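Quick heads-up: it's one chain on its own, the form predicted alone, in structure tokens.
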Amino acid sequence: MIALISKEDMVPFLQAVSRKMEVVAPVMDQGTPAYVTWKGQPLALEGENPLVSPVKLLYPQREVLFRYIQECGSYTFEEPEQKARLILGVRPCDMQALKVLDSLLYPEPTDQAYQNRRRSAVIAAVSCVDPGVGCFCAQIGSGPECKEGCDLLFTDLGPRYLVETFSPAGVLMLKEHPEFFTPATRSHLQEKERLLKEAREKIVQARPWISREGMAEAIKNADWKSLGERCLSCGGCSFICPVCHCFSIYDQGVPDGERVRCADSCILSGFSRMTSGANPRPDPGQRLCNWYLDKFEYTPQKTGHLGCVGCGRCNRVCLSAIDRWSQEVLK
């Protein structure tokens, strides 16, 4: 199901659809734009894609598992409420982490808190037609355009949005709010293919070095030490990315209290160390190899799909200019 939305419609059309559930969309906060719960801000759907994935709402870097009370000698135990929402302006980057995510998660023990959040939220996903300087979606296949896993798929075609329906609860959101909507026709989609193909090659041109088969060669020729060296194991690029998922769990409070996962990051020294104080990787070259190797190596052997999404987040907050080495190692 294709349709149109005119931009002057999005509001009351976002307006409409809070009245059932919560409305998460990409809003200009400070002078950058973030996902926030929408209350009729101005929209920031095109532009810089925010430095927080949305990604992070579903698998967040906090959350509280469950409550536990003891009453007794015995525990009863209490898991948080998962409430419907919309997110929308997801680009297609975020859209191909989640994919990695449901690959890893889904199966076998099943990571049950992921998957309330995920089965609760209607995804409105938003093609790349403008991407930022650092993307690198195009080398790597995730992006600039989306193609499944999300409900919803808007294109920026000017004036209006082409819409376009990939589950029944995106068929069901238009045909609930057919006052918005107006046919599409194939010179949209034509429009949406021009316009997408034009965003790959700017994105190709940009870092014409990166590949897939180039980052796999260049990871086993890097000198680790010296790049180790270069890195001061802040780990921000692990906790920014929307792929990343190694975590920590504790318990909080005695007797009654909640149990808390938080994201965790393989680059930290003490990630590997074990109690009696050995590190098999006690070198920030080593971790910083490690991370490399599961984005292009341990996850695809996983999951058959890369652990970097090129979304380019990683670079945004390195200290260290990984963007400019990077490009050292594979030129």
The other form holds:
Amino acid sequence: MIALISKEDMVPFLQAVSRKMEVVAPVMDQGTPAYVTWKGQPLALEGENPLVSPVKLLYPQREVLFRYIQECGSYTFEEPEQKARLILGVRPCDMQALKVLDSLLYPEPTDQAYQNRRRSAVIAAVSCVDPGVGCFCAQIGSGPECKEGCDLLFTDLGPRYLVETFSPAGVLMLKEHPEFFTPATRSHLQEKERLLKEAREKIVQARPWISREGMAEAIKNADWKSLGERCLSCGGCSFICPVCHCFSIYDQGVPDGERVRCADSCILSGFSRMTSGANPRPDPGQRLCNWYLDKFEYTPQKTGHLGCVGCGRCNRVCLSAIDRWSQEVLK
Amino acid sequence: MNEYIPLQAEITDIDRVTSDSYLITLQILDDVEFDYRPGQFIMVSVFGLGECPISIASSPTRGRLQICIRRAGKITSGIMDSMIGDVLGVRGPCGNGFPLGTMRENILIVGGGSGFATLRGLINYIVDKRDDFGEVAVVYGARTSQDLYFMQEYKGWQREGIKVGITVDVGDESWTGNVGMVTSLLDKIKISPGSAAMCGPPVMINAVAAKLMSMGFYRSEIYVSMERHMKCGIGKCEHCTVGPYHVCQDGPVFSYDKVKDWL
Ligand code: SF4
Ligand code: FES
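Give me the form predicted together with the partner chain now, not the form predicted alone.
Complete assembly follows, chain above in first position.
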């Protein structure tokens, strides 16, 4: 199904949806766009992708896996419940990141905590017609167009959005709110294609040396020693990455309490250190190399998908200002 | 079902193994089948302290679940401070275990330090199914004679025709046996090439593997049980990776040719 919605109608549409479920959308928050619970603020759907990925709403940096409650020496367990919500404004790169996480976390034994959140969310993606300067999704194959995975897809056509449905949940969303939508035609789809073609060219021009096929060779040739000397092992790149999913687990509370999962990073020096003190990856260069190998070799072997979606966020947070997608690094 | 929610297990017995390690018997309280293979491990929880991987030290043939704990960190200390009747969390069994179906009849078992716990499960399994195996030898080294695990069991193994060689790094007046690396025992015990099962520190594994290959063992038939930092035990958290493998799922037992570069 395809339809149009005018930009003025977005607020009443979201208001109608938010009467039934939580709506999360990018809005300006202290000068930068961020995904928050929408309460009528102006939307920030254009421009550079928000620094914190909406993937972190479905795979949070801290979440309760279950509660343990002690009674007469033995325990009962309670799982947190997930409420339905609409997440609006997810970019194609982040949609692809969800696909990679699905392929890693769904296979048996399934990560139930992730699956529960994922299944309770309706996702309205947006085509990336106005990509950021650090993006290389086109080279990686994850953008700027979204081809699958979402429930709805919005494309900015100036005064209005083209809306395409990708799932029964998406169709339902339009059918439940017919007052906001008007029919779209083939010419609207053609306009979308034209905008995305321009976006694609812009992205490729910025970093023409990046290619999926070239990565294995680039990793082989990279100078891990000097990169390791520059890397501060802060883990920022992997905490911000929508695909990185390393985690730690800890308990909070006795005798009753919560078992909590929190984000962790293979870039941190103690990540693989064992109780004995032995550390299989003691060197920052080794850890950085492992990070690339995991994204471009091990994850593809396991899932058929790259472990990077080309969003460029890691570069935006690197404390040492390493441009890890530059020609100097990817020789 | 939420994979992170553990079963509950009651501590039914605690035996002192050395001055700083206990053999703990667990009884699963939930109404489930708990079946395991030698070489697998479990994730053990002390609620409030957390969870860590512990290898299973018993053989499934004996209908008991035992773990051998040495005070090392927060959680192992928490387990050691528990008493009979206390309830721990247990997830698992995790990992692959030794590939008994593909191992040869002749088996050499080499252990170093606390890595011997997982091998005890394998040895007792072999003892209980003695007719399925040929020549079996156990070579085990610890730091001192006080650190040797399961001393009372060696005689029983020998009675089943298993060769047992024991060595310590540092001897003392009370010790009349061998002093030196486990490799020094490999010459003294006569063994024919077959499959090998090993668990111990990486230096030991590399030295023993080199020695075994010179004796005619194939590197693909030398099985190593690896230790790594683990959080989830189900291949999700990425803490235990070695190259493309998850030690918690693809391992902990690997053939030496697969993991030699990452030991
Ligand atoms: S590695 Fe960097 S560019 Fe690739 S998905 Fe992660 S944050 Fe984005
Ligand atoms: S322990 Fe989490 S992936 Fe192996």
